[in-house]
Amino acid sequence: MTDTATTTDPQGNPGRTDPSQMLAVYPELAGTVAVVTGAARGMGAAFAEGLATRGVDVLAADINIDQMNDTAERINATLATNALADKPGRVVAARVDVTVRDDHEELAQRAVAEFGGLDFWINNAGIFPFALAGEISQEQIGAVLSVNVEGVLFGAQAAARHMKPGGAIVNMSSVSALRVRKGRGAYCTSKAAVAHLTESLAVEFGDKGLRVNAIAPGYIDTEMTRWVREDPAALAHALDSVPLHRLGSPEEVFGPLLFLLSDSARYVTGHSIAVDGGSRHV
């Protein structure tokens, strides 16, 4: 998808790649409208910036509205001076609590009011709790299922109510849907549910002419996985369990996302694309 080299430092951190310099070009995306949840930082912020660079208007939402406002302001300022962004889209910040069903409906309505339509919805918001299986509390399992699973369902429902045929929904699953990790039982369970929910939504929303797919990232260098970089033993284990022997970057997840939204994937639905450096096979 891109011939931009990605380097790593001795700790396995990937060299950052400007989303605007990834060479995949899908001109049909210009002038479309997307909602991205969990967009204040990490992969969500990279998604919002990458889409806007290609002319997509983005309603970027997060529960932390102050951070979301700062991120949107930064992205818009960057786009204004980016020579590679010929006719960039706008990034508008919004607050969303993905556990509240009505918040998703309000997002969808705002996207339509602000930009005149809704073409894409990226369910990116999620949490990553830790607890050994015997210590998972009722509060923790309830919270992770509410954010990671119900948040995806509510977002997809709102999107489907406002999208026209040809629209696309992308959910964020995880390689953890396929691999067990000690201390992440609640998280792994939630992401397995997202993978299966994606298939169910694809089957039912296909009647509406909508596509629903998922991306299953592995070790991606974001705030959520900072603990890996900060723990030498965890980092060594992570790098040893990834055939490419490095962490991925948010921009490397953006490439598959871009494909799934594009017309090149117009006959692709109900799939989860692993972006994990091959770690699911180890």
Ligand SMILES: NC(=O)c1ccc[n+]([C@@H]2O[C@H](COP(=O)([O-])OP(=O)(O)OC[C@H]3O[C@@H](n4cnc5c(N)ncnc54)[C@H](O)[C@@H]3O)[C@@H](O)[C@H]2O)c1
Contents of the next structure:
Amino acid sequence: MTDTATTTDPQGNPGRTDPSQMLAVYPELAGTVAVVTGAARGMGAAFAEGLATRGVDVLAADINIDQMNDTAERINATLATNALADKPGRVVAARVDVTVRDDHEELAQRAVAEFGGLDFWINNAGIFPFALAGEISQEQIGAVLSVNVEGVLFGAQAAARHMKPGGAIVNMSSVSALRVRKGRGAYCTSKAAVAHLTESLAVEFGDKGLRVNAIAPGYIDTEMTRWVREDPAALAHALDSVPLHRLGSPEEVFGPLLFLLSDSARYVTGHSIAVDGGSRHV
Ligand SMILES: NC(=O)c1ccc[n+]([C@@H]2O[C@H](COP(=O)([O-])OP(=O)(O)OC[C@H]3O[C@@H](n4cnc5c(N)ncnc54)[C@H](O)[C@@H]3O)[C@@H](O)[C@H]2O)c1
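One more: the block was the form predicted on its own; return the form predicted together with this ligand.
Next comes the full complex, this chain leading.
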């Protein structure tokens, strides 16, 4: 192992370089157009920034339009001074409620009108309700299935109506699709549905020349997992179940996403990539 192997990234994660510099560059992505949902913060915001850095125009959408506007403004300002962003794409903010089917169609039409096409669609928006399966209310299960499952389905349907052959859809599943935990029955069920839906969509959309894959993250350092970081017992318990003994960063999920969108993955469809530090095995 060389000296550089002990370098840490801004979150203190070990590696050889800062992830923003280590990620593979896929020149074929420059000039393409992507929709990213749930992009006001967390992984969606990191995806929007990472894609725009590589020359992708991004329609970044969220139900929280105020935060989405702020995030898009911040990303565009950062891109203007980012030496890695040779010819950055534009990030345009949009409002979407992923539970509303028509919102997706509007989003797809806006991407085409604003940027002249649609190549990629990242169904990233999601919610995480903590409730025992034996006690979860009808409202809670309805909400999580609506956002996490219907939101993905409607997004994929709209994307497929507007994409040309060569397009790719990526859905955010979770390690919770592969490994259940107490208090997460509804969430685990919703993400297992996303994994299965991804396979079904891949089988159908292959006829259109579209690929559909999923990413199954483990514990990633975002607002969604703030409750884990803020409770020392929960954090210790969580890290016990991660062979790499740390949370992942949004940038570490972006790398596999980039691969799935790139031509390097042109024969990969109907697959879920776990990005979980190995936690699906523990
Ligand atoms: N953070 C993790 O550890 C983790 C692990 C596995 C999977 N995931 C999944 O990854 C995705 C992103 O997670 P994150 O940690 O960045 O979450 P986050 O909570 O930080 O961000 C989610 C975003 O989705 C938006 N959103 C929620 N409901 C919406 C709706 N109805 N319409 C439009 N936007 C809506 C929120 O406003 C928010 O900006 C989610 O699907 C999540 O389930 C997260």
